[in-house]
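Okay, so here's just one chain, in structure tokens, the form predicted on its own.
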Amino acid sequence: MTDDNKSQGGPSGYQGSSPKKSSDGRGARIAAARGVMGVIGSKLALDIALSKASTYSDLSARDRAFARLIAATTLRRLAQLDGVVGPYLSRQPAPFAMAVLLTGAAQLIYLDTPVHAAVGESVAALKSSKDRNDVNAAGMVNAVLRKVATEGKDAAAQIPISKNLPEWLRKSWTRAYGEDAVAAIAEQLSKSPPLDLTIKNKGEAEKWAEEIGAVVLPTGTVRKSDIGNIVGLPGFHDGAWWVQDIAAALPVNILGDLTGKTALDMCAAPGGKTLQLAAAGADVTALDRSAERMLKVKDNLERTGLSAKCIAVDAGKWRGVRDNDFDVVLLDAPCSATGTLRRRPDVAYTKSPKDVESLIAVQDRLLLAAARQVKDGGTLVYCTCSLQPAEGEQRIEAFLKMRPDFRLNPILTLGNDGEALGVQPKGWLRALPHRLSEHGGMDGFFVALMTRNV
């Protein structure tokens, strides 16, 4: 249902139907605290960490979404929350008690949860723990959260929002984009994301926006301010659209009409770009190394009534009938996903500079494999949902040195919107999260188009 979230299959905040589940605010808060612990302590993706919480499976869809909102808000604002509660602590509480304290503070400062609910249920969560250290911390958490309720918002406002970014990201982004841009990025990443939809039939964007209660953005993406129950929205069961951030939709949007063209999507799951290529008229072959994730591509194709040849295989090792066989080859390469922090705040705590270094070799290998599949005169599209230049601009510069038979093809099809979206003087696109901030921002993304010489 979603795209460009290469390590998870569903959209952030997804609420499906779950009639047998009961509503349990305390269970949601326990799950949120366990989720935060899992991300920070065990480097788990947030949705995986939440699912491991003992209370999570018994929650209603509404309370699962609430648990995720609390945990995601806590991770987005962790440095500010630490700065608020820290002065009240004489010693560091046990991990679960600390997570309950931070998630409780997040509710009070950023989610405007009533004091009696945020404080009372946080204390009750600790008292229900089987760990005596957690039970003993209940009184302390009660006292600190009541202080936070009266003083927390002012204290948090004194802490620069950019402090919530891990130091290695803050430094690398400052070198790449400057201090002002980093401050604006941090501000955008602190907010919950909207819901972006790609419409199968572009001519129906206004129609579906009106039915869904959304707006049409300059590139044709339909945006709803909140996520909510996706499968209950008009058009879902009709296959009229799929979930896809505006930035993630750009690599295919800039290609225009592909009628009669052959296209290869090399890292396809969960399928957003495969769907776009097919909807644009291309004869699509989709590859993904995970057979399980490829099933999601097939499900999305079936729901939308689109078609593509799906193959579960390592794209770097796959060989078609012959080389140089595709008009368009799209490589949405595995990356650190640092451009997706507003949707996946866990990335800030699960990724490191070492991950970027290891991914560079994968990206270079896949780029060379992608080049092998491009026809003479054909187009190679490289993109990543990373804000790290090492995974974007630097990979293209290195590739063009290795493959002088390719040339950079400036992105011109975005017209007057190109500069606002991030088209750079060299011709590639560097979308930053605070671009289109008047509309709610976007994911960080890099896109380059290259043509194989005839």
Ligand SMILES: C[S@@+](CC[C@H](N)C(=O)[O-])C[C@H]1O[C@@H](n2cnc3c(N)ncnc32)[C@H](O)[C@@H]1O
Contents of the next structure:
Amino acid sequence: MTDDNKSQGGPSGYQGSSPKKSSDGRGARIAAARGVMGVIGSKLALDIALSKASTYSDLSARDRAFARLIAATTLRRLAQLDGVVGPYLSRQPAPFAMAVLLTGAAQLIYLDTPVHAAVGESVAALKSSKDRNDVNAAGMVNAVLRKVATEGKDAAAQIPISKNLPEWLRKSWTRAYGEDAVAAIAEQLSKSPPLDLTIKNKGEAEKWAEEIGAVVLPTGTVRKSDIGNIVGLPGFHDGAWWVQDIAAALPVNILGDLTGKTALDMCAAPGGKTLQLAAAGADVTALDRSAERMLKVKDNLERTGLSAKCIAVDAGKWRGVRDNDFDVVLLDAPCSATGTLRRRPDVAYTKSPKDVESLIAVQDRLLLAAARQVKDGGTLVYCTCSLQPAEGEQRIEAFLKMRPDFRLNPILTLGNDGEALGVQPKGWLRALPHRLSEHGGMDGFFVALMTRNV
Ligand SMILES: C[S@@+](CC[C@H](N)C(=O)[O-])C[C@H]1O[C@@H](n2cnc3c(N)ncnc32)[C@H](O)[C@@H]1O
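Now that the form predicted on its own has been shown, please provide the structure of the form predicted together with the named molecule.
Below: every chain and molecule of the assembly, starting with the one above.
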């Protein structure tokens, strides 16, 4: 078991001792296996795939978290798990039986679940299936998982962690960042992520960190080592903070105090950066194409007591009272989200190079629309939570060729922390997951700051 999983608390050592818990443990394992099948087979986001499992709606919050942990761990370690169970199989099991086998192996190798619970409940999950093939596979799964319980950890350790990355990502990241960086990124992405919070009043970071049992990172983000029950944490109902990875907080952090400035957040939902802009003192207009997601922005504004004008619209088509009207325009563009893999391991299976191709066209269109809204002398911030240079560096190079009235502004406001966080000689910021690994890493992100000539 890795330390990060140990720190997840509850689910580790989950035994299901009482009859009620026993059946919940089984329900969680069934949901986890169905979740893995939904991600890999149907390319669903993990949370959607989990929620479609028949057992999911009856699970307690704790068992849902356990189901998610098992499924996420399986997806993060898929090649290693496949490599461990593969040699024991004489033929490919039916999809659900295979998913139960992989999720069972994940519990044994990476979650330190007691053998009797991991094996017994996996077998029971198969026996409860309506499909004869699954029931028939129960004996084989029992035998293989018992082998995995004794030999699995050593066998898994022989398989490089970077094999867990889909080939297209491994290749493109190796081209962009080199083999050593990819190995370090893969290592970081194999772990459960910490909980990162942005504090509304920056001066209260230490106070909330102490109350929550967390630490303050160099940029002011408050980090708790495990995610746990977010709404139960001190300060949630007071709206004192919101959940936001340290990397996702950087695009607004670098802007400093925005008192008296107007800001346009072009792709705002669920609102992390809208909240930051408002907390920094800006008069914020927030756009998002999705009316449903915009409701989340409004909920977050209400909870935190911050304000912004929210408009559900295609930001590429939106026109304000006049063009060139905002001091700051932030484009947190829709992207492949390959930088968020440790929080969303499903992205490795649901996104493809084709998605990147079509997103690039959207990013270019939105960048030109964003440029139209920037005042002379104003600031344009472009960012994506992608590790694909095509969605970061290359978009900005292309944009600056099309719009010579904009110039790249080196990111200087991170001071001595800039280099460690990923500020590049060109002046933009390329956050990689293994940076700040001594603090638990960060999401992959790209940020560029540009100024419109006067
Ligand atoms: C990366 S997320 C934004 C995250 C957000 N900035 C935050 O910090 O919480 C991208 C958002 O872009 C929105 N989006 C996609 N295409 C859009 C468009 N043409 N106009 C406006 N919003 C769009 C999506 O609905 C999604 O909410």
